[in-house]
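This document opens with one chain alone, in C-alpha cells, the form predicted alone.
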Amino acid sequence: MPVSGLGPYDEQNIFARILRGEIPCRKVFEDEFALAFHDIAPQAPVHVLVIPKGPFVSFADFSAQADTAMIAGFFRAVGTVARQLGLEVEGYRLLANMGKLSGQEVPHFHVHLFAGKPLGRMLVAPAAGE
C-alpha cells in the first residue's frame, strides 16, 4: 500500500500504461530503472517526464517503497538524461509534486525537467491577506 494519502496504485493511469508500451511516447533515454519522454503538452521549450520503471503513486511513496538500486538508478536516469540533452551549462529545473494541492495529475511518481528559456521563480509570494 502506497505511503502518501493517494491510494493504491492505479494500473491503468498513463504512466503505467506507456510502461508496457500500451501507449506511445517520444522516448529520450531508457534504461532498466527509468523511462523518459517529451511531455505532450510541454510548458518549457524542452519539458521532459523522468519516471520510475515501478509502481510508485508518489515521491513520499517511491522513497519509502523502492530499492536502494531503484533510488540510486532512478536519479543517475535523470542526470543522465540533463547531460545526454545538454542542458547543464544553461541550467533547468526539476520538479516532483505530491497530492492534490501540489497538482499532481498522474498518480505514478514522475520528476519534470524543464529548460530552454529562464523559467521564473519557482512560486509567486502570495498577495496580502492570504
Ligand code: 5GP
Second form
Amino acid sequence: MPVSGLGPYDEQNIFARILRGEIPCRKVFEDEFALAFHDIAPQAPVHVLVIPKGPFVSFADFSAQADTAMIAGFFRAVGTVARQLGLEVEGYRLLANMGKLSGQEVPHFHVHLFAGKPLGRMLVAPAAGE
Ligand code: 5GP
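Give me the form predicted in complex with the named molecule now, not the form predicted alone.
What follows is the whole complex; the chain from before opens it.
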C-alpha cells in the first residue's frame, strides 16, 4: 500500500528516467542492483545518491517489497560506493528521506551519501515558519 502521500510508483520520476538513460547523470558506480551518481545540487563536498534498480517509491516500500537478494545487493552496493570513493578512513553519513515529514522529493527510494567535511549534528533545524 502506498504510504505518506507518495502514491504508487511513477515511472516518469526523475530517477526512473536516469535509470533508463533518458536523463544523464554523473555515474560513480553501477551493478545489477544499484546505480550511484553525484547529486545535482551537492550539500557536501561528496554528495552521492545510490538508487536501487527497481520500482520502489521509498524506503518503506523497498524494505517491505524488495526481495532479499535486492535488499542485500543494494546495501552492499552502498558500502562498495563509499569504499571505492575512499570515504572509509575519514567517514561519511548515510541518509534516506521517507515521505512527507522527511521532505522526500523524488519518489524513487534513494540513499544519500555525504562526506568530505565535518558533517555536524544530525538534524538541521527547520527554517522559521516551517
Ligand atoms: P530527497 O529530498 O528526495 O531525499 O532527495 C532528492 C535529491 O535528488 C536531492 O538532493 C536533489 O538535489 C537530487 N536531484 C533531483 N533531481 C536530480 C537530477 O536530475 N539529477 C541528480 N543527479 N540529482 C537530482
